[in-house]
Amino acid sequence: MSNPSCQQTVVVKNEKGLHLRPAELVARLAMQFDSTVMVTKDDQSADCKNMLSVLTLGAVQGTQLGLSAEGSDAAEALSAVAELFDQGFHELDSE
């Protein structure tokens, strides 16, 4: 039996892009789930549980990224991480 998987496209909404603080938020959130959550920009993929790996994507405001999750709680993990992107990493109100 294979693990459930799902995918979604998200956009970096906050002005400063995917910098250190958002990358940490993504990693902390992703680590709460058993599933593997990956974020992809063009042909480069990063494990969402690895903050430094997420930072290497260099995603600026307006960048479209692919999210994918695979594992027993893939849908929940993908939804949670996508919501964090949608909320602009809680930085939209302070900009």
The other form holds:
Amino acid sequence: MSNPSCQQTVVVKNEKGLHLRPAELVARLAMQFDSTVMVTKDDQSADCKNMLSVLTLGAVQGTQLGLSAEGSDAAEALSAVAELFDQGFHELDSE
Amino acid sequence: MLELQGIPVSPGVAIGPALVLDDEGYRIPRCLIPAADTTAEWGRLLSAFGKVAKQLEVNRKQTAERLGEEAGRIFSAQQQMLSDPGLLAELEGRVRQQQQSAAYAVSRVLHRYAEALGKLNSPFLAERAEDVLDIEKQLLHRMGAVTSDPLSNLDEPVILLARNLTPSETANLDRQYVRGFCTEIGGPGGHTAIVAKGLELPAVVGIGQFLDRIGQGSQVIVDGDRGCMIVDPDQATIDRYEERAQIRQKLTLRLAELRDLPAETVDGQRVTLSANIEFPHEVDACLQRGADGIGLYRTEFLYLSSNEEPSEEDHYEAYTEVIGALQGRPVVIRTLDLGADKMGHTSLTEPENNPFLGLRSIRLSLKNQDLFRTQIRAVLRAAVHGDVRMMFPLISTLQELRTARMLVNIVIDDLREEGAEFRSDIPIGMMVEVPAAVIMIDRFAEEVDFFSIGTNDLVQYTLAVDRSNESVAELYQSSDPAVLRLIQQTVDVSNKTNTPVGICGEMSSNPARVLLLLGLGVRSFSVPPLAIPRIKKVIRSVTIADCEEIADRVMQLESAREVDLYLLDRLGDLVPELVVQ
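In place of the form predicted alone, output the structure of the form predicted in complex with its partner chain.
Zooming out: every chain and molecule, the one shown earlier first.
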């Protein structure tokens, strides 16, 4: 039986974009799951568990990104990461 | 003994131990480890991570105590990167599965991230790229793979071997210890080559891949005359080179005796022989060799050798230093020639597909008028101290020249209004280095006070050959008949219209080619300081009639090779001393 997989689209909402702190939050969150969560911008993909790799996407505010997860807890991992994006990495309030 | 051939770009010979640099200037052993050692190697890497993390925390606390919490946070980006689990996982794979040495894995992985971040064209992420490189350096340092920055802590003479050196890296080399250099890439007309000549460092570029074959500290000979590099030379070779060094030294001493004699042909034609410089401190070396003045002062090195954009006062001080040292002799200040392979720390252009056909030189200055006006102000102000002339590079249309001249007039109005001390009547000239300028040269002659032919770019644009690309280096020949015709046309029109014309490209520092240029009617040369004695020797050994006969013959030839062979032959007849054995 192959692992379940799922995907969805998210938008970078916070003003500063996907900079260091958000990339770290994404990586820490993704590490809590067994599944691999990939984030994709245009033709470039990064493993969410790898902060530097996520950072190199250079996603600014308003960028549309694809998220996909594959693994035993794919659905939970995907929705957790998507929620983090949706909350603007908790940076929306202070702006 | 291993002998490799490259492109000679700066003459002379140097012998010494090799200092091998990788792209970023660190010493990285590129090696794999036995499978049995991977666990220990991984442990070494983890321990280095721990030490660097601890050091960062110390730095953060100390900085925070002295300057406040906010300042301490500059270290937190690096701390976050170090604790990136994804990074550790990637490194572990490289060490444990691919059996890479810890240093090599760290260097590869972090370099790749830094490069990716640097490409993002965001100033914020570019800073992060610096952080990544800084972590790399610290980790390598902890693992004993580097001895901090090898170039800033030299304590013995070395021959530098690198993949490539940028013009600014070359400009910042420690001249006390770096005796010469060899690079894998680079071409004959690149700016690194010019800087090497300015520093009088023997250099060979475009050798092709060789760094992986050379151990740190191997004995190396750089032969900047013949374009070869010899690794671990045998005794006979060393003896031969030492003998040549002695002959060369004797020649240098003999040529030095010409210092106070005029650059005058046997039949009494006085020729102006000036020097090209990048830095104010070079003026001394020029005068010691009897230069008539500075025919080309390349001001962009003010940008390339500093981390900050130079202010009007920085320009003014540099120019005033040069003018003062010249004691009344003329100096031609060329306005900024940035772009293409010469870029400061802050890039002024977007990445371009064809930088040499892009926003460079005068085009860049006209697009960045604040930058340009700052420089023009400094030139006009400094001009009160001596004989200053200003020259615009890479002019290709009349409109460009007029716009630049109009800017000068605006600056003059501003300075007058401010009541500043300045000169408004300095001669203004242009470089002739684009074929379009040669084609329109009669029209340009009506609007400038002088011309200076820049052969390096003229060759590149006439022959459609990238001057810094070693793959097409054999096509890059200033003695190509097409280039010679353009030079001839420029000189003819200049002489007919009484517009002073000089030649400041690298071509004029080649003794054989100087015979031809004299024959074509050139009476003003500007060459690297090191070349002055040789060129003076050529001028003092010939008559104009000799040279005119040579030029007549050369203009009948069909290829650069024929031209060079013929010229070398004639040099052998007329100035045999200068033909290097």
